[in-house]
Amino acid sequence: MKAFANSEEYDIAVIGAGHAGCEAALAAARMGLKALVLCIDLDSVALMACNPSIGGTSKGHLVREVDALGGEMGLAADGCFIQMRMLNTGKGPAVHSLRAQMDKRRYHERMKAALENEPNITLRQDECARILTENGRVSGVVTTLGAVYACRACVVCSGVYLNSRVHTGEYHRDRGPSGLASATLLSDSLRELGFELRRFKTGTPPRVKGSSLDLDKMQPQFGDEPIPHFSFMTDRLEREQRPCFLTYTNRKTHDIIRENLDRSPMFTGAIHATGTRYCPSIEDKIVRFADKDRHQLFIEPEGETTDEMYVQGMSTSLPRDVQEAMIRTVEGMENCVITRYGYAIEYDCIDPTELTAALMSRRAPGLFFAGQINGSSGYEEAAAQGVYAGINAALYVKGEEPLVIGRSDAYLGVLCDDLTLKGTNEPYRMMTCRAEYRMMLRQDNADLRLTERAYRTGLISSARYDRLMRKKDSIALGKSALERTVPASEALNKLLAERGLSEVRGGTELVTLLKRKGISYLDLMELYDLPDIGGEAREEVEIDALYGGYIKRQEDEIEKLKRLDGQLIPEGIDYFGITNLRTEARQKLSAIRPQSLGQASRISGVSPADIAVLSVFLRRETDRQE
């Protein structure tokens, strides 16, 4: 690592300190290596800029899975939510997703402490303006205030921030979310770099003063009792939680929307940036959707210590006086007082394909992104990014092997997938239907996925990987113990008549009668001398039992895909002088350097017919050396 005149030394310097940034900061510094955080404003760490709640459908599962790994983002969670609740529990246990409302002053007064009170890192609030590179390879960073610090891997979490630009109705302005400032220099250096760099768009919905609501004009939507929790190491939580509450658009709300679309930054051509597919604007919707005579709206508190609540499902950039009028339109919300109106944001990414597997540049070693800067959007998936990112930028600077979470590993693994390999041409949003193996990729079973894997980095305490192993004897305890024969009886199938299921004449194994949909452990543990092997156990015991040949089918499945991931291609392979494949598909794999042949086999333009090319001609060559 080259040393500076007058600089710091770190091992890396992460930046930005959004939900990426955090993560990926704890993760290096737990691992035992020095981090610099670099953030625009440290009043903004861990900023809920959009939505003030943690999780929802796929999402939760990535919150999950960033426990798992040892990242801080579900502890926080359980530590600052207003309200709990598991989503999709009348669908099968592959799409359970908890999402939790959060005091979001206080997730950030969490995260910032976190970040503070961990002696491996520098929380310092300045802007990263150039990556220096020595021999190809990072090794240090520049601010504008003319510091430079020698770092050996940098980790760029740079969020919505890179000479971005806020839009409502007429206004235009430089600067970041929520009045922050942009950055406006790190993009040049990237682009020095090699990196081509895109623009693409977010944005948010107005803020209101809860005490001018009439939220008995609408539907209160009430938290879980008990209580869930997203940490695998949360033992119960306990709390008065707060209701959230549902309304609806309507016609007078579209007709105010149609008339003034021609003042809209989307339709006007003020914003030339793509925004996202699947949380469009309320401008968005009308037009896209036009059938329908209304649209979902919840109105969400963003804290306990203030009046300001989110309406969810609002999102737009129409001009302030289009905004008030459309919201006096809703039930509910006629005497309406906004305090904060909508914007739309757009920012300076890279194409993920740039990546490998482990998120690092293949242009400059040492150099890893996370986040939105990658074409994602949201909290989830940037924090799921950014402790992945920290623990391989931790493992580069150490000279180890990367951790590589494949899509049939974890949705962070599909996500990571689908961005390096497949890219992306809107924000990305991850969603359980882009996840093949989802009845393997439970939110339930994050800790046995992956805690084990990650127990090498360190970032597992010996605290979490105890009990992940009593839970493991546990499931293997009720298994075993549900295997015994038991005959039929008056009992047994007196349960069997209160839950709608037909009796038992003969004799019959416990495993059998869990899969009776209706009956649960506890339901035979009364009958039978089971052992009480605690409640997440028994979820995993019930799920294997109910749906046992499927998780069996997908994991056959999983193998066939392990096969394809195992025959690796030779780094320096000439595309270009393979025969028979396409030009597209040339092109594709000489750009993105696939390392395997089912990466290969996910690349967007690459058909089957180019893998089976390709594995002919990697057969060919091997028998050759051989």
Second form
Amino acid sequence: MKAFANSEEYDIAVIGAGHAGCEAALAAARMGLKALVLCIDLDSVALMACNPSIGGTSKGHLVREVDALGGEMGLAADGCFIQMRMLNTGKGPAVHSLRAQMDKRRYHERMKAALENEPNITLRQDECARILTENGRVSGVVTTLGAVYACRACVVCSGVYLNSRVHTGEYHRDRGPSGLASATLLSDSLRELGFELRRFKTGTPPRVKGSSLDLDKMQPQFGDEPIPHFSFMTDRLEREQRPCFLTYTNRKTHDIIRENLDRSPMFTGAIHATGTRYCPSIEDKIVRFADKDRHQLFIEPEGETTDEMYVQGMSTSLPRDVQEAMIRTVEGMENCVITRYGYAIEYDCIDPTELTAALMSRRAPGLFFAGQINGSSGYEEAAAQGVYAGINAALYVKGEEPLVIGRSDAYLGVLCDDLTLKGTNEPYRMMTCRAEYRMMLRQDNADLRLTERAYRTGLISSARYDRLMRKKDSIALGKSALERTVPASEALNKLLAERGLSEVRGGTELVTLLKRKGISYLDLMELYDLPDIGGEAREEVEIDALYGGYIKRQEDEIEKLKRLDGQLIPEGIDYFGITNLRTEARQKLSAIRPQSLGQASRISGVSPADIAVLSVFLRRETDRQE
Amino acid sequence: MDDTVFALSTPVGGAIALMRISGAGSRALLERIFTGRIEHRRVSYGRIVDGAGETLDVCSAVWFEAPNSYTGEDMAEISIHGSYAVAARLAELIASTGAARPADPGEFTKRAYLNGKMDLAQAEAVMDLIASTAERSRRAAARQLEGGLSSIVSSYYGRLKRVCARLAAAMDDDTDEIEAGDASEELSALERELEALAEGGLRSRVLREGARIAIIGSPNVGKSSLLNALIMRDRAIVTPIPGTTRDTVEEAASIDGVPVVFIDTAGIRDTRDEVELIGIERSKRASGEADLILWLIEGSREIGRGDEDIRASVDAGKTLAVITKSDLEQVVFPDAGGRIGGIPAVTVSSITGEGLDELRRAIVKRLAPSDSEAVVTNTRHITALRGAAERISAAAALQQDGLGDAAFFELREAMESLASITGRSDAAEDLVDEIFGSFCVGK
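Now show me the form predicted in complex with its partner chain; what you just gave was the form predicted alone.
Every chain and every other molecule in the complex is listed next, the one we just looked at coming first.
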């Protein structure tokens, strides 16, 4: 049977080359590992199968974190954007979020090239059929073409492709997104390894021909000037930007949807999977928010070289004819020509509570998971898990300690902590309100939070490291200069009066002036001899003056969290042997197996009283051992 | 937790006060200030001496060796004479040695708990036992745990959560379609109501400490008879407590499970002193100190000038009129609304017992919230409610300034504050600290 012996051996196999897979492979390869990347269709590497944008609220934070860890997404987005816009500028610096419209074709090419240019990566079009283990540890992968590749770690980034099934009205087919093939064999292999698979669902709206729209009837939304950027390595961007357009559904649209609900697979029972509440289909919105008489639609260009546009807000699995009828009721879309119809897609995913904080399966050491297979949604969530799983898979192969990024370090930490400890019953989307240390986890300081921590991985180039050091020096310089006390002066009071602020009479510390609304570092530079520290450092100094009190409070809380997280729980602990633990807590703790008291405290169903009982138990155990 | 702590674990004012010291340095400290023998679980007598060798008190002390003590640590218990001066000097002496620090509230029980001497439920039970001095308090505490308070706080939590969710949604929405809206009205309503709930909580501390009841009235109106009748019937005198002044004695009792303290009963009992103490001055003082005033009027005698003066001097809102001596021929009757001088009245006889049950019910109704009301009997809860109200107020201001991220931060803390009452909080360690913070110091 076996025609030729297979001699290819890798350190790591990455299954899937979407946003998670690309980051995982690049991280591992750049850490010196030989990586094999398997992908069902090489023309779909880093495919933006849904909206043509990267970033947005809280997702923008993730992109900057990926970048701060030495990942690729931020650089690629800076390379392929057609519009950049900072969101939430009126809601405080902690929730400022960058969003970029992409040329999605170029983004695919740019990311594929990054993989191709990486000497440690072998990119191959083939489908993984089985994951092999030896003594419980990952030892190789088998593909549908019959190849067997030995590897010591494997990162599964199968996205929405596992046993996927798409629905448009009465049309149902077993296939992946955008008409691509689905992966049909890996699910059974995962079941064999002991995983219980679940069905999640997501969807996408129709794409339309841009020239068939009457864009003049819509409200344009332009990019920011000067152009902001994602990567901490990007200096300046210049490019002609493309606008997006706002329009709305109306009663007529809703009537058509209501009349045809019986033909929607969401309501006919054809779809059994769980959808996300945060990205509902238009038919979902009409049913759940029956009192709203309009919903916003956001028309996004799909790229420079295509006329196709994406209709955000109209995700649907209604039949083709209904999609056409409803879209043509919208202002500016009266003559709309649909190029690709919207669809819903169901797929297999695992229960992420089976994973450790570093995204490795407890069942099979060496087996990592990242992206939608873990129950998340979104490119950025996938990329963040990808870089994190890639780093940790590489550290695993090297026999080094995992890099653990916690809730107080990054949105990435919140994402992985939530997924692995709380699990999720619907596709998990990152949101700023999930991050309790949000005042510190800002998009402007992702480098300050993460880059040094990732230094030991080798992913941080010396250029990146030097930049960070210079930024830190500038911040320190600015802060110390602001400690100076200045006397009240005519010029100062003139400035304050101009900004509608009350005058000062006595001596004032410069940093106190900076706390006042509408006073910037640059304003103070006009009046006083302050060092020119550059825009990035100025931003840090200003936010620190404004939110110093909050940051201090959060730091205190983080101290407490760290203390709890520092109390480790021995691996083989028998929760059923601990008297006083409630049954629900015993079950949850046994299933999720937290590594620390802090993690245990974040599991839903484990009460503070349970934690107290557990802490007493652990203390006694420690005493006994000493 | 390797340091040594001390605290007075009984209220000052009893005949004996107990000073507890716990921690590894207890023995050395005890040796330094106490002259008696130190032996595990032995009561020994000796003197407390200060650094200059001067005797502070002659007293007894018990020494417990770890782990066989209340806290599971080395512990000393010194019983001293209960005057404030002695207790204060002893505390000062211990602190001056630098060998121990004052315990945080509930720290002894916390240590006991952390050393595995009791589980959390037991620890909470200790708190309730210490805190509730009578049956009703115990019931209130039980009810609170069963969810009376929980459900009310949950509803506030829900409202706050809704405001929060709206802000969050607006922040997490890329299209600016969801507007934060003006939450200022709801926020100020929440702030006000939570403040009121905390305030009510303070009032219901009556349940832990005992309601102070003043019995006032003209000479011979039957004050002492009524007091005796009320107390005798209940057979519930707890302890005689020496009052704050020499000429009064306070009587702690329980009326239908509500702990009460009758004040100025010395005057009432000693009719010879009454002449000096009657009248407006005394009524005013009682009115100021008491949670409830029983204004006694003799039913067999026309209302006199003295009665009217007393009526004018009391706070009608916290007064019950009691028409006494119903066993004699009556000339005083309440009006059609059951009131005298605008104050609800009950007619009683201390001799036949007529009307006493009605009076008890009236007293209890005035002092104890009805069973369905939320009873915030616990300082931890009051602090949490106040904290939430403060956060909400800060959030409203920040929201106005366009700093939604900071406003949301405050609101989330307010939510956590409320969640700490219902036990939904994630901040486990804080919660444990807070629970123990509500223990009486030293227990």
